[in-house]
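Presented as structure tokens, the chain that follows is alone, the form predicted alone.
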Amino acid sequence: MTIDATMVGRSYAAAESYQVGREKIREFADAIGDPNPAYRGADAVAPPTFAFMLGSRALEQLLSDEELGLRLDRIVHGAQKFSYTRPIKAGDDIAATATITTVRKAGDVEVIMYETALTTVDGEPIATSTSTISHNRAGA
């Protein structure tokens, strides 16, 4: 199997939504070494990179698509950027959906760009992440 332009537009929703809790925000902030008080307390907001953890749940679905034939041990994560509508905050119930937006080949390497939309379960946009991964099929 090889990735091609027919894969563009495929979407992968996380298996379930994620209930954002104050404690998870604090633990994440501690893990990245950020003492910002905004990441603690009753009105805690999540650090900007917390969105990666939420989006990774949709990425798991993309990577497990047998038709794509991607192998995690042959993937390099490249560029990633986040655009926010509003901060992620404690109490949010977040759904994540990753959609393949671009596919190109460079020799044995497939370069895949995908966009992950984070919304509340009610559909309110929260953030969008645009990411690039490279997958090497050589020797596979």
Second form
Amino acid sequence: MTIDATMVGRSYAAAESYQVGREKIREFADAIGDPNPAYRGADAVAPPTFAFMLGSRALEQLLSDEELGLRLDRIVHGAQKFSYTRPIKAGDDIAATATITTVRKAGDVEVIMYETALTTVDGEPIATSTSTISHNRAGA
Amino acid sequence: MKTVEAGFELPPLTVTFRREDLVRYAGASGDFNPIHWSDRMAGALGLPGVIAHGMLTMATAVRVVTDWLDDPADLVEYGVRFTKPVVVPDDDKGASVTFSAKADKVADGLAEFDITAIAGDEKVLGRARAVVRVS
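Now the other one: the form predicted together with the partner chain, given that the block above is the form predicted alone.
Whole complex next, starting from this chain.
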């Protein structure tokens, strides 16, 4: 199967919520080499791009939609944007839903934009992540 | 909260990415795509070698802004385009990227910064923009 513009609007909810832990925030801050004290301690908030990880379970659902026929090893991340309502904190339980917003085709390459809404499991808005990916079907 | 005028430039930041950093980011982020740790797999996809995770470059670029903010929670919007891969050789030198940012619009309690990321002579991010709350 293949992706096309008729699939715009399809939504994929993460199978499980993501429980944000203080030590995971610290591990992530260490991995990006960021010593900012705001990312450490009892009142730690997460670095801005931590939000991308919170959307990964919704992306897994999108990638496993066989009608789209996408393969992770054929995907290149082209652009990424975040809008923040409030910072992500240790203790947050985050739900993610990814929705396909645009599909453009150029030969073997499909450029797909999807938007991931991040909220608490109680529905409080946290952030929106907008991703543009290129999927190359050449030789597939 | 910070006060800022259009034209204000933030102190630049130079960061060196080595293979070890990519392995650490892979583990912390869960992104184990082999193009970020295997020259063989990167080469099979036509890349000159292992490349840094775009999300690692993106995470580092915004530090120019969040290092300056009193509170990183004042960041309200941040976006980039990944225009060129950052090739990270398997040596002690690694790959250095220099990040800088300039406020180009200040209005209604928000300042917009244009962020530049340069590795060698090439811009590795395009349209890198951060919007922050200011007083």
